[in-house]
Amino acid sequence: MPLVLVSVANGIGTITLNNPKKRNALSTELIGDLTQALEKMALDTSVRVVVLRAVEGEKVWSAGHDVHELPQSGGRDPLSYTDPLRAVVRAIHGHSQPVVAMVDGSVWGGACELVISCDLVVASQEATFAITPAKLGVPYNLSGVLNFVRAASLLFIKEALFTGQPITAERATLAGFVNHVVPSKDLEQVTYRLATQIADNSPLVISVLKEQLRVISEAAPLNPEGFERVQALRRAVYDSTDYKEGIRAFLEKRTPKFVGR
């Protein structure tokens, strides 16, 4: 079975995470189809909008990184700049065309920041996101961190990373964080109707704009000193012994014992 599956009508691109059997972890395998897939709706020149989603009726939409190709011995970042998710999100941003999620299940770890990375998000009443770096005492990477931040209320955004607790589509969407939420048997409908709308304006604009709009967003710079102090904490955790203890607690399916080296 395809990892993920394909399909154009209308104008829309349908892009469908299709490995329920690992809950669609974000592996490097999985995350190359779906880039390949992006590349693949950016030279059709049919398609106008694109909607990200998982097979129907699943519960999980995804269950983020595959912690299996996590390091679990630490000593090497495992969130470098060219981390699959990485990848993934900067062709989403740089899609000339719009990227619509649609979401309903539960939303797990990096796979939040998948969904916040596409230009819209529609999610059932009964979608929730957890955001989970701290649990497994995995350092999340500074790009990933501002993509949160730029995202939702900066108070929404601690409070997720912080508890890694999920969090329902309608906080969610109060904290700027979800465009729409339905109940599920609306979903795709309402989801499609969103993309006819943006499929039915000029292309060459919305093109345009989702340029100028990303531009603006990432024009604020970061001080290198900054980045570099930040790049030294982050190293501080990786070489713990709580970042072995949190894979590897994941690994056997059991709570952490964090004690803070």
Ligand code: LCV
Second form
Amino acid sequence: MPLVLVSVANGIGTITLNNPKKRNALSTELIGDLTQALEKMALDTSVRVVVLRAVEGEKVWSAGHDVHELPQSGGRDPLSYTDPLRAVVRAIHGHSQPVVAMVDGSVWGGACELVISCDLVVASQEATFAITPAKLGVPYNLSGVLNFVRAASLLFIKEALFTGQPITAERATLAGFVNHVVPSKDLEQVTYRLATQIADNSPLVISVLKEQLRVISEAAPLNPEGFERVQALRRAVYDSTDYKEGIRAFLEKRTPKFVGR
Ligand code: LCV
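Since the one above is the form predicted on its own, can you give the form predicted in complex with this ligand too?
Every chain and every other molecule in the complex is listed next, the one we just looked at coming first.
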């Protein structure tokens, strides 16, 4: 079975995450198929907007980064520039057509960043978002943290990151993390109505607006020393006992016991 399904109708391309057995974990393979689908859409002049969704009725939109693909013994940055999750976030940010995330079910870890890397987010009332690096012991990377900070208030993001607890779509909407929250039964109709409103407008203007907003929002002053200091702090984490414990606990399906070193 393909890990993503692709369809195009009325100027709207739909990419469906299609690995429910593994709760749409963002494996290298799934991300590869997703990125390929985006590239195909970009070349299809009939496509004005892309909708990114999971298979209807799935309880989990995506379980986040494929934990089996994270380095298990430390010593290597788990979320470096070439990591598939990093690559797909950049691909969506740089995609010429607007991408609308249609979210039903639970969203975990890096999949929360995948959702907010889209240009709009429409979620069902049942959707939840759990940003889990602190639960897993993973030092999230700088551009990822910046993407979260840009998506909502600092207080909301700190609560989401420090607790790692699932946050309701209702609360996420109040924090600006989601554009619309609707009853599940209306999710598809509201999403595609929004997509159609965009598809009816000038694709050239929208594509330039998207790139302008990306360039402006990514202009974050950071001196090299500040960047290197953060990288050193992250390295101490992914070389720590706690990092190994977090990954091992996940794989052994048990609660991690963090010791702070
Ligand atoms: C690989 C998985 C996963 C998975 N990877 O079904 O943001 S960061 O820094 O944390 C970043 C590093 C990140 O994104 O880390 C991942 C964060 N994700 C999570 O913490 C969610 C982990 N998954 C779960 O808590 C449960 O799977 C949920 C609640 C999503 C669904 O629970 P449910 O009981 O419905 P299972 O747990 O039985 O999972 C079904 C299959 O999917 C695999 C899991 O190993 C199992 O495979 P097997 O049947 O082969 O055992 N799976 C789930 N999540 N992130 N594989």
